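One chain comes next, on its own, written as structure tokens: the form predicted alone.
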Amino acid sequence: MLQLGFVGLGVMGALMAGHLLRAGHSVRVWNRTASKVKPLKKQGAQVAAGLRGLAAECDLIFICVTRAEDVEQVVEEALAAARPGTLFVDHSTIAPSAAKRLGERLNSLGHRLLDAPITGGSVGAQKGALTVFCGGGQDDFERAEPFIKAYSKVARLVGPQGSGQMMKMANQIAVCITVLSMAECLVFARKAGLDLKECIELIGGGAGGSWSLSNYGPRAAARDWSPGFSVANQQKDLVYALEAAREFGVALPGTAMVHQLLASLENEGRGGDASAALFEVIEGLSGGRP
């Protein structure tokens, strides 16, 4: 049986750990903060004392963290002690180009990267139904599947190294600008004096439907910020997607305005909100409740 490793036991990291133990592998993990390893350790996981232990004991390593900085910064304690053809999964959403430089630095010392951003939101991450973009190449692609397919509906090479955070990119594009969707919709609605219930089940189900519609839309109307998708996560995803835009000469303007109104939110000490939040934006911007 290989041994698999996972770092990162976030909203995200801990749901699809925990996957991978039910579908009867090996697992052994590592968090920055230790409590979170707890929960499992009850399902089966083994607990590495730190990042090398992990890494001299693993076949493939999962990493579910936050940035590029913190991708590389595991990764590099990490090759201390890897074993020789390491695959690196890299379930984090980072900068093409920081996925780029990484799977060359790993290729050159004779291991592996398959950059693997994923989509699909803590639900998607509870019922195992995510969707993964892969970079890599083919073989590495077909070495991590088996276990990809425990937390994941639909897991796709699109690419070589750097083509599924390419392809995170262009999700996110299509996200925010749905997120913003929802909230002047709502917005508009609960303005006029529609009831939002009804305005999320017959609009949802026609051409103005969306995935931010029906899941987000909820919880605007029940003002339900707790955490989910944060502004946070959605503003550093933007940064990457803009960036990448920029080296492209492609024009964003819609994302370039989402990133500007959920600054506001960053500003008032809110970036730890679910990013629905962009509702009382749109909002605020409108005069308030009604």
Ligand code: NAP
Second form
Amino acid sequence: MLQLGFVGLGVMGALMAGHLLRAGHSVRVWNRTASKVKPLKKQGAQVAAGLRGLAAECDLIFICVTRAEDVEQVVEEALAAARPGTLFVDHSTIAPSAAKRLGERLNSLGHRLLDAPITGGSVGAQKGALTVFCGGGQDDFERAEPFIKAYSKVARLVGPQGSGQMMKMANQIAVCITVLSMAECLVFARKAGLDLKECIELIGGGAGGSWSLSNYGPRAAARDWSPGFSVANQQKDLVYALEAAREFGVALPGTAMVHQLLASLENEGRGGDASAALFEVIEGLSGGRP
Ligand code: NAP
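Condition change, the form predicted alone to the form predicted in complex with the named molecule:
Okay, now the whole complex, with that chain kicking things off.
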């Protein structure tokens, strides 16, 4: 049986590692904040004392941390003890250029990288129904896919290293505009005295519907900003997307506007709130709460 490692047990990683355990795989976990390993230990995970200890024992290392520099830090530490030919599967959303660079470094050392960002949110992670965009070699994809299946409904190889992140950027561009559309629609509806539940139900099934309206809409209506996909993570992704777009000479006026609007939440120290809190930014521009 191949030994799996999982690093980064945040909102997404903890749920994904849980699915790997439930599917019967042998999983060794490590998290920077040690207390977060407890629920996984209860589910049968082995707990590594450090990244080197984890790397020394694992054939495949799954990573779900935050930014490019966090992934690089984790990989560098693991490299000190990694077995020859270790396959790193990075589920964090990072810049496509950083994924390519990391892939080249790992290839040169006889290791492998599959950049494999995820979409589907914490609800998708809970249900084991994420979509995974993979960038890398066909052989590496085939090595990782049986494990990725434990927490995904779709996993697709979309091109060489860096392509998974590029597909994720395209996804984030599309999603952020639907979050804005949800926010504008519901702030308008509330000001107009409409019932928000009815609005989400009726509009959600038609041309105005979106995943954001159906999933974030009810949370926005209840002002529930508890973590799911955070403002800080959304902003990180939009910076990566805007950088990648500049590289290709693509104009993203809508994406740039959402990035600017969300900056006001970050400036208020609300980076940990769910990105659906964009609703309150639009409400603020509309004279505040009714
Ligand atoms: P999260 O809850 O903030 O968890 C981040 C995890 O990364 C934590 O375990 C954190 O450790 C660890 N970490 C961060 N920097 C680290 C470092 N330098 N060294 C070691 N560990 C480090 O984030 P999340 O929501 O699970 O998201 C994880 C990734 O998935 C992000 O790239 C995000 O953009 C992406 N993503 C998230 C969602 C979503 O809906 N949440 C959806 C799709 C993609 P500590 O516990 O010590 O802080």
